[in-house]
Amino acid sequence: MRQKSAAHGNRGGGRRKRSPGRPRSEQARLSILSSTLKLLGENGFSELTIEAVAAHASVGKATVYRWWPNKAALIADAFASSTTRKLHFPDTGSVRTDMSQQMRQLVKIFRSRRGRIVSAILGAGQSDRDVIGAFRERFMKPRRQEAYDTLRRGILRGELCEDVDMDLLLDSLYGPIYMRFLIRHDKLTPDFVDRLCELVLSGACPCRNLPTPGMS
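With the form predicted together with another copy of the chain in mind, show the structure of this chain by itself.
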């Protein structure tokens, strides 16, 4: 997924001897990654050629292949290296507001030029498990950890059931966004996000769990 070798520049912890030979060019690495993102945003995954990436980065094709085994690994790495520092969860005192605000940010990104890259990653990920894995680990997981915290605050405040299935709840909140983002069958607006939050979170409210249909 990542670099084929971490032999260079590793001075983590002990006094590692640097491996001999010319060290990897950090400049080339960065240039390749940013060229990848640029071209990916312009033309989509299937039009992205390593030849073009190398040319645009003023780098030899072999240098790309030396460090990334294939196109999928390259874009996964490029995406991960650029992951937005934004998308934080606020703490407003209301689960629904917290979630809604973060989800609006996500939608904003999906609708921006970066959204092109995300959909390229998810598309490529359908035929390459490393790519989809990188998306999960580097993009999704960190945010989900924060989301857990947000939900937990809601539980403490009594806004959510104590025994709520957080994964189910979060997938119910984000799933529709991903669905509209990927299938493009309907609008992906801030208003949609709000109504989605209302619908799903109202089902997760503890006060009185409405009886399931047919049981009343």
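In this text, the rigid core denotes the largest set of C-alpha atoms whose superposition between the two forms falls within 1.5 Å. These figures come from a predicted structure and were not determined experimentally. Numbering follows the first chain given and starts at 1. Compared with the form predicted on its own:
- Rigid-part membership, decided by the better superposition fit of each C-alpha, is shared by Glu162 and Arg138 in the motion between the two forms.
- When the larger part is held fixed by a C-alpha superposition, the smaller rigid part turns by 29° between the two forms.
Next up, the form predicted on its own, please; the one we just looked at was the form predicted together with another copy of the chain.
A single chain, with no partners or molecules, comes next.
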């Protein structure tokens, strides 16, 4: 009887609590993102389906929709998750160095196999507002917020004008990268990034706003 009572007690008060579901859910989420990238690389944007991703990740379709409302959001998140760590902005004490290093990483990604994913997203986004919207919100916006912080540090250090238009400045820095990436009229190289930073950021320096000697 004592042994039975002890066993009963272990099944009751001594029972281990079930571990939270987060680790398993996170594992499923990462599997879905990985499967999305793999299938996207194999079949392209138009052929990718939620059903195929779910099957490849060994999850139910409902599990995919738990995190992503549509294919566009899933693809944008999959790309963002695979590049976020590489695209963080450093804090070296120099705004020009910070921007140049991050932009070099972006160019490196664009020139890799990930570049084909970006091309597919941007191409599909021209006729599908959900696709380009998801790319803006899930990939570009977080990077943009980091870039604002980098520019603000440059302003505090006196490297940039206090009233600089940060959106115009960032568009001037990144626009040429996307143009070369999409139009392919010239190469995307680290040297191009450095020269671009020099040209654009020099124009945003406080010294550039001083009046020319001899002019009223």
